[in-house]
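Only one chain is shown below, in structure tokens, and it's the form predicted on its own.
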Amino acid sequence: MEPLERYRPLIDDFEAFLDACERPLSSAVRVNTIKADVDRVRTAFDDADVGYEPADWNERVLTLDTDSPGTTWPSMHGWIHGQEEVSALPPVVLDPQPGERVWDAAAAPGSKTTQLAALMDDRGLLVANDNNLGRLSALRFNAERLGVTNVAVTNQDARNFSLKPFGSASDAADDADDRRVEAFDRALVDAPCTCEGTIRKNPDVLDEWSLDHVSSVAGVQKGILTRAIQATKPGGTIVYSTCTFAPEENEAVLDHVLETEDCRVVEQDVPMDHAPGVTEWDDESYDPSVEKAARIYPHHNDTGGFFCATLEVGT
């Protein structure tokens, strides 16, 4: 816990934040809309007699009352989908529709990438990213257990993602193809980060916190979130999420693109209890519209710990 004193000053009642951050979390689950209702779910749940708790802000997640639920029928039938309840949020705030065009650009192991999929009703072209080809085995798995169809999965480092049309070839006929993504409607930026907001299902996470670290996933995080806007529409939205509190990997992360390209910070509708972001830290002032991320801490909701801003891109 040693690591987490560091954000003593930021946040409103620090001993709730700790004891919060020592309790383990409660299994959670998404129901996977492309597959199942709710009501389907909970009929299921209600005739297993596993005890459930909807989240106040979405019906679609839901607590359990077993650690298990990989072994219930709705797991099965790919009705559900084991997802931490905070880390649905960032789909959410993102609300892409049916038949848009939409980049996940660190997308492994998929529970983002399937949950952006359902709320597209499976519907346009979902292009699912991770540099790391493991992983991305996992998130293959995923979205064929969950009967998702309209995604495309790409093995490239996001920070460099290809900037050419997506879906186009070399060749000049294809420049009449008007299947290509010139650019996307929408991008998640969900980005590896220090992981400090999952301590309550991985205690050992602070174990290897070092500033060093911090610095080095920051300089990655801004190279991914460079490349979303570049790829996005004049005018497209992004969200950029992250499981840690640092304000070098959130704040400093939005306060460096706001400097380099051409996107703002933007209100964002995010129904679940949060303090704002930080635009002072460790000496260094950041752009006064970061003040519009939400910062949500284990103590406001009983969840793990989340950062998540939207950006539009420039017109």
Given for the second form:
Amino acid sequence: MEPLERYRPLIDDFEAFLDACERPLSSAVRVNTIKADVDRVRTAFDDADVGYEPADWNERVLTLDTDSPGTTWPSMHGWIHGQEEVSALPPVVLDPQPGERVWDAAAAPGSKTTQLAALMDDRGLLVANDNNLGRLSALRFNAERLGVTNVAVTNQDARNFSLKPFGSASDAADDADDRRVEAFDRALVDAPCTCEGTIRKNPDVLDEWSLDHVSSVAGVQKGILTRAIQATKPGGTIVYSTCTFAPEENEAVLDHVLETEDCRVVEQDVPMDHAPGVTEWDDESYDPSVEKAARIYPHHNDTGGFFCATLEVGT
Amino acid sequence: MSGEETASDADDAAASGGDLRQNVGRRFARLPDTAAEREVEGRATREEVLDWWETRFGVEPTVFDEYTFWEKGAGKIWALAGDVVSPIEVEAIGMKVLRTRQEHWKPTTDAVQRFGRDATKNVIELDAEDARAFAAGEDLEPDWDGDWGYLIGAHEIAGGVEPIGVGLFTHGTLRSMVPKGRQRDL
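Having displayed the form predicted on its own, please output the structure of the form predicted together with its partner chain.
Expanding to the full complex; the earlier chain stays at the top.
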């Protein structure tokens, strides 16, 4: 818990925050609307005498009173997917539409990817990228189990992501071919991070914590978010999220791209209790617009911790 | 990451092993519409794929109206909702649905779960006990007077019949084809 002490000045009710971090999380699942609707899943759980409690902000997220949701029929059928409640937030905020082209920059193991696909009614093109081939095989397994058919999976370094495989500009392909992908309508950058917010699931997550690790991962985050802004159409939307509290990995990353790229932080609809982004940290000050970001602390909604911001690409 | 997010089926493991050795294994090509447009010998056509789903399971071709079909390597067919340029070098595109280029085409478990609800024949409805055994990968000896070959194993749940996976019926035995990573002890 010691690394969390540094956040005492940022958090209103710091003792409640620490208490919540020490409580384990119960097991949540997301209803996969590609294969079943919420009512049918509820009926299946009712028939099997498995209790459930829907999240008050999202009827598709259920907390189950079983520790092994994987041994239920709804799981076998791909009607549900184990996913922590707060981790279901960024795709909802991104709000992708059926028929759009959407990039999931750091997608494995695919919980948010498959949720994006469901929000798109499994139509349009969802490009799910990750640099880790092993974790990508977990993503592919999850996507197929959940019946996702609108996804293309790529294995690239997101910082230098190339659209060349999709027939973009430099290719000799026919200019008029509307199957080519030149840019995305939306992108999710659910960035690799120090994962402090997952402490309720992984109590060991802070064992390896160091300021050096924070700085090095922040460099990667800036690189991925920069590429996402460049690969998204003018006026397009990007959601930047992490499961960590460190301003170096959150507001400082936004502040960086606000200076280097043509984009702005915009108001977002966050249906969970949260605090605003911080503009002052450790002798640094950030662009005032980063206040529009959301910091979700474990004591707010009795979930894991998260950070979520919405950017609009300049027109 | 929860426990259910880590498994991988043996097919996939073999495929990615191949990918590491030769990049050509990541190249997907769109199926030609008809035999007249076929450029690669032995490659299935869209027409044949639609015809196979209709002949074998009674799935109407219109179910696949918005889909394109892709082959990677020899005989593995993927279904994509929508379209992209062809050929395309990526790790995966849509869902692996079918193995062709053998005498009997074989659908994947994930494909029959996704498209098997529209099936009107060669669906074997299992009782609760058999359904559990089938999902666990066990062989069954069901009463079945219909066709031999690949069947869709299904059961009644929450007000409807839902496909579980693929079974191979021969000589009175239904062998569950549910891959190891998808098997469950329910």
